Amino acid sequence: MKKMKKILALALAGAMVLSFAACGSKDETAKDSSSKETITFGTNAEFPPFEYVTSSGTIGEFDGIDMAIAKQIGDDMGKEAKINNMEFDSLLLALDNGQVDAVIAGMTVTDERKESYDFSTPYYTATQVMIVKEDSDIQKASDMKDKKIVVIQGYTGETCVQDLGYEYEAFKKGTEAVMELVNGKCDVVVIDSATAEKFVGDNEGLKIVEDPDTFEAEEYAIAVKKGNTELLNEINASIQKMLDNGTVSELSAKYLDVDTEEDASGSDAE
C-alpha cells in the first residue's frame, strides 16, 4: 500500500510539472505575441496629403502620404509604426528627448537642420507657392508686399517670408491659415505645393500662384538623432526600396485624390 502510494504521489508530481510548464509556456507566447517592437515616428498632423486625421487612418487615427510611407517602414524593419502627434516647432526637440524614434512630417532638409540630424533620403520634392483668391492681382512673389500674409509655424513657407522682409501672420494649423483666406481677413497663404493643391480643391474661389525664380525646389526626408546610424539605414533602405517600385509616386497619387476637408474641418488635431 505504501509502495503503491509513493507511486501515486510521483505520477501526480509529474502532472504538476508538466502542466506548469505547458503553463508557462502558454504564458511565454502570450508575452511573445504582444511583445512586438515599435518604432515611433513624431508627426504634425496638420498637412495635407501627407499627414491629418481621419476617422480611420493607416496608423491609428493618422492618414496620408508619410503615414503610409512610416507604416511601410515599420513592417520592413519588422516593427508596429506609432504616431506621436505634435506641434511642428516641437517634432525635433522630441526627437533630442527621446520621445520619438524618428520624425516624418514633410520636413525639410535644410544646411541648418543637418548640423544637428542625420536626414533620410529625400522621398519627395516641392516648392513653395502661394494661395490666393481667384481675383487677386497677386502673379508673382513680390506682389506679396503691402498685402497681408499669411504662413504656418515654422513650416519653409515661414522661412521664406522672413527671407523676403515681409510682415506676416502666422498660424498653427493649416487650415486656419486657409479660412482666413477664404474668409477675407488675409491676402496670400504662402505653403508647400502639394498641401496648396488639396486645400485649392477643398475651397471654391482659390488658385493657386507659383513663382520659381523666389521660391526653390525642396526636399522632404525622415530626420533621425545624429549618429543614429543603425536606424538612419533601416529607413533608408526601406524608402530606397518604396522609390525603386514606385510605391511613393503611387501613394502621392493616390492621396492627392483623397478628399481630406471633412475630417480636416471636423477634428481638433487639424
Given for the second form:
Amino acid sequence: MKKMKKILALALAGAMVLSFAACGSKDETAKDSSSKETITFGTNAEFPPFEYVTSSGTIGEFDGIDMAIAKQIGDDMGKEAKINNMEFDSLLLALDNGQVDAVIAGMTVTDERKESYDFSTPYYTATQVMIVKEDSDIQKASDMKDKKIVVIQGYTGETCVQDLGYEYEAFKKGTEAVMELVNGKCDVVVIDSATAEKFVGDNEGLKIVEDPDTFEAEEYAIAVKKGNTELLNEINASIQKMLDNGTVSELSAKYLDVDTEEDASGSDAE
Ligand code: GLN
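Could the form predicted in complex with ligand GLN be given as well, to go with the form predicted on its own?
Every component of the complex follows; first up is the chain already shown.
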C-alpha cells in the first residue's frame, strides 16, 4: 500500500514537472499554433444575417455573411481571422486604439465616417426600411411623423430618422427594438433591409414597409484606420475576388435562408 502511494506520489510529481515544462514552453507552443499571424475584425454580432452568435459559427461562435467574408479575407492574407465582438458604437473607436485591425459589421459607408476612416470596396447594397405590425397604417416614411419610432443607437437608421426631424427612442440591440414592436410599445422600427427581413421572418405579425424616395441606397464596406493602405489593398483584393467569383452573392443567398431565429432573438419565439 505504502509502495502504491509512493508510486502515485512519483507519478504526480512527474505530471507536475511535465506540466511546468509545458508552461515553460508555452510561448513557443503559442507561437507554433498561431505561427499563422492573425487579423482581428471588430463586429457587433447582433445583426443577422451579417453577424450573429450561434453554437458553431464560421469563426468561433460567430456566423453570418460578414463572418464568412472575414474568414476568407484572413485565408487570402494567410492569416487567422479573429473576431472582437462589441457594441456597434464602439467599433470605430476600437480601430483608433488598435484593438481591432478592421471593422466588418454591415457598416454603411457615410461621408461622416469617411472623414475619419478608410473604407474598402463596398460588398453589399442595402437601404433602411420600416418594420411595422401587419395591421399598421404606415405606408411611407412621412406616416411615421406622429408615431412611436424606435431605432438602434448609432445605426444609419438613427441618422435617417434624425434627418426627418421625428422623435424616436434608441435601443442598443435590434432584437430589443423588435420586441418593443411585438409587445405593442412602439409603432415602427427603422432598420437595415436584410436584417429587417430576418426579424420579420422570426416574429409573427410583422411586415416591412419600404420607402425608396426617402431612404437612399446604402453600401456596406469594411473600415480600417485612416491611411492603412497596405491592409486596405489586401482587403480590397480579397473582396474583389469574392465579388467576381460569386462568393458574396452565394453567401448572401445562403445566410438570408438560414434560420437564425434562436441566435437572433436569444429565445424561442413562443
Ligand atoms: N448599416 C447600419 C450602419 O452602418 C447598421 C449596421 C449594423 O448595425 N451593424 O449604421
